[in-house]
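Consider the single chain below, provided in structure tokens and representing the form predicted alone.
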Amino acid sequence: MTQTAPSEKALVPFVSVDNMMRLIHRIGIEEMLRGLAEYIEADFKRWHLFDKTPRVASHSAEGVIELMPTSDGEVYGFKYVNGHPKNTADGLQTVTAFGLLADVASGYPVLLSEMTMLTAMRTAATSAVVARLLAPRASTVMAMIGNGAQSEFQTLAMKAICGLEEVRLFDIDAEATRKCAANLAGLGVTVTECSSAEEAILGAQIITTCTADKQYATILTDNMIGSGVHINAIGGDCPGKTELAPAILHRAEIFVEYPEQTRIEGEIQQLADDHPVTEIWQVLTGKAEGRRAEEQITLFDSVGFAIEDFSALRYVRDQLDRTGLYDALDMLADPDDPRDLFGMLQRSRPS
């Protein structure tokens, strides 16, 4: 067989788990927050200029598998993630994913990497960047409500950029509560485990919600709800999935990242159609209001949204080159003559 090493041309930047945690690393955890939190704000401030689409879904009853695709006109990304809430019990990850970057002139990949750390990562990234606009002034004390794979990477975003100082935490699974307050310990976050979301709440400015069940579920009633505070529902994230009593949303001014899904997705499918929202886009370049009162209740449903993806992916583009944490591999055939690629083929062939 006549072998031949790949050109440049064919060569694709990867970024495997194991290097995307040597980048984390590298950086440093809260560090690699807030620069995913500036390259998230950055392109919601460039709004206008993206693709937008409801992600594209195909469920199942263990779970979903879905692709999120966006674009700026200059370069194309999507994600293709799952989630399936019963994996844990045989030993596997709720959530996957990988995603890739390419150049929307010549069509060509420029980025490949796994997304199932970078989701998490930039999922907290995310409600950070939400929870700076929204939360109560001075907030500190957070409840984190489900403490799987998610809470520790939501906890370290808000403290690295909201100042959090204390989380509370509370999960059905004990076993959950006793993991993310063992990763935590050290960090810098007091760490506080509770027997109960009602206990999680007290005194915190902050409620994160993080549950896996793909069902209808009440994990917050309305009468656990206080004024002033801040709900950051992230585990709501497709239909038929919910975690808050629809009395909470009509006292709650709701803000979203893209109503076209969330509708579908989120907290808000369990209202009317027409129900005022915010977008988060419109708040970060001033076209609309964050929170107007300390008393007001503001909700983030946040079900995750493509954008968010593609500011994760170019974030890890851009720390490529200064940090070589990444392999190349060979994705693209490149033939001598871009018309023959039987020829390609044939100079492979065995001898």
Contents of the next structure:
Protein chains: 2
Amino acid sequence: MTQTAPSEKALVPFVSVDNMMRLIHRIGIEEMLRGLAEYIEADFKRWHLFDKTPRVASHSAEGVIELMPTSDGEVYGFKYVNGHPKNTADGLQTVTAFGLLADVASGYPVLLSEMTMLTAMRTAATSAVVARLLAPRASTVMAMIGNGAQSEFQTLAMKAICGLEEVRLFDIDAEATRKCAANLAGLGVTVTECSSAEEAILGAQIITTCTADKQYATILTDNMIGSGVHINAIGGDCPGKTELAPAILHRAEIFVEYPEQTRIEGEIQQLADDHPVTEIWQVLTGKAEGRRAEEQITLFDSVGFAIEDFSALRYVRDQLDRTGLYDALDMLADPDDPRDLFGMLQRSRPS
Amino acid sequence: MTQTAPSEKALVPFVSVDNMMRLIHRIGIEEMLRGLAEYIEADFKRWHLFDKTPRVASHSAEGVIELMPTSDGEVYGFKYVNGHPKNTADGLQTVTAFGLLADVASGYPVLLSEMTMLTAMRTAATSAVVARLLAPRASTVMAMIGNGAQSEFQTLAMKAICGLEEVRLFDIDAEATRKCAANLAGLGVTVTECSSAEEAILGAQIITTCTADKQYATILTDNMIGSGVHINAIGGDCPGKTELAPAILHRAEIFVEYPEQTRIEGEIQQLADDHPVTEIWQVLTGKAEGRRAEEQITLFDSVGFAIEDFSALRYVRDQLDRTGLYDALDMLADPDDPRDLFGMLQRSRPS
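Show the same protein again, this time as the form predicted together with a further copy of the same chain rather than the form predicted alone.
Every chain and every other molecule in the complex is listed next, the one we just looked at coming first.
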């Protein structure tokens, strides 16, 4: 080969699943959740700077593949994510993801990263940012309904960011609850396994619902929900998939990430198009009130928004130099003379 | 580390720039251009199967970053591509790209590939597929106006697919012409360097325009174009960027990839919204006529469409097993139990 090594401009830092897990351990999972929360909060506070667009979805009988782009004018980011409920039966993840950051000024990618693990982290961090803002004072107990892939991350984020002391687990699949309880053992949270959703929410100030593979399931009914709680609804996140009885929605003050997207995908798809909702960024910047009274029911109708992924990728990028936990990917053709792409190809010809 | 190697499901084949160049040399550039042309033609012939959408663009003062998704119902693909005319001044490519294919049934990515080199190849192959369909019989001479990164690829595709014998080069930058002529020396095409566009088009049956960084430039004026030619207009590919005088458009029969996109980005942005155009797939499937007479002027108003990238990625994927020219990228978190993402993370903890 007469070829020379690719120039530095041609190389894009890539964070593999392996390196993402090393990064989490290196930083510490709770510390990283706090770091992600800071980045997410900072980006929500500069909401108006972002180019916001509903995700671009390609639907099929089996699931959906989505692209979630956004930009703050200096950095562009997008996430590729799929949602395939039936994958579990084939031993595959229902959700996998990867993401990219690029420099707006040149269009050159600056980071490619796995985002299955990172999405779990950022979703939990977002839930905790919002719970810290909206949950009753001194919330120390959370009901965790749905004990799948997101449940441990949710619990640790609430511990690290909101001071959670006890989590009460319930899942219609007792095996999932056992898995979650085993994973959380020894991590500093009291874990209580419950045999019904009613039992799980006893004494809880925060109620997190995160179930999958249900069409208009009703995980929480109206009579189960007392006053003075914060509901963190994660699982209702696409058209036809909701978890809460409409009566709860009518009793709650509803908070959302980006109404244009949430009205299509969230719990509030069950409500009229003009049902009042408050945007999280407005509460974070003081433009709107959060919780107004201890007895109020607050509901975070979370569907996941592109800016959260952007924040998470920013956070990861900012750890690269310090940790070196990435590979350099030869992803961009970068000839010495930009007009001479063909010459670059010719010079690479095996002799 | 207690960690085990990632499972096969977690690994995505990645074709780096280096491996793409090896692939091109292994197959042979002209043979690969013919192969790409076959895949592009096959996909255009099953046009109705594709999920078609205009690209998703994020514009800034310096340029644009675009995502171009499509799907045939079995395979999903998208390309990331930027366009930054001023990059050249900083020693960067104006256009860089990468792309991905995924399995629609599971949402799992099956190929990640550099696409700067591959886009140059597929753009040239597309031009040649269309020229073979529309150019006058026995077209052996092409004028190549604009001698930048695309010019050699265009020439070789026209040689490999349409039987081109002579290319007549012109660029306002004589250095670009010299570069192109030097690169094409010894590759089986007669190369004639010209000092004006008028000189370049003398005796040419195919006229290719591919210039960059011009706002409503007029590369070809009406009086330069005689009858019985095929114009392959590559450079007019975004709002505000065109190369042909409107009078030429009015004299020509216009062929496009996807009218919804071309009316915004192509030469025909200069015409009324309802100006008649013919879609290439219609000619390829016999639903519409191509060239009807030797004296006609046919114009391919090419802007580049997602399906061409999809075809190119399909072609590359189909070479992987045979050539082994890829790396396996640890991009997808794939725990043994899909619900146990956290357990996978815990088991990776350094001991």
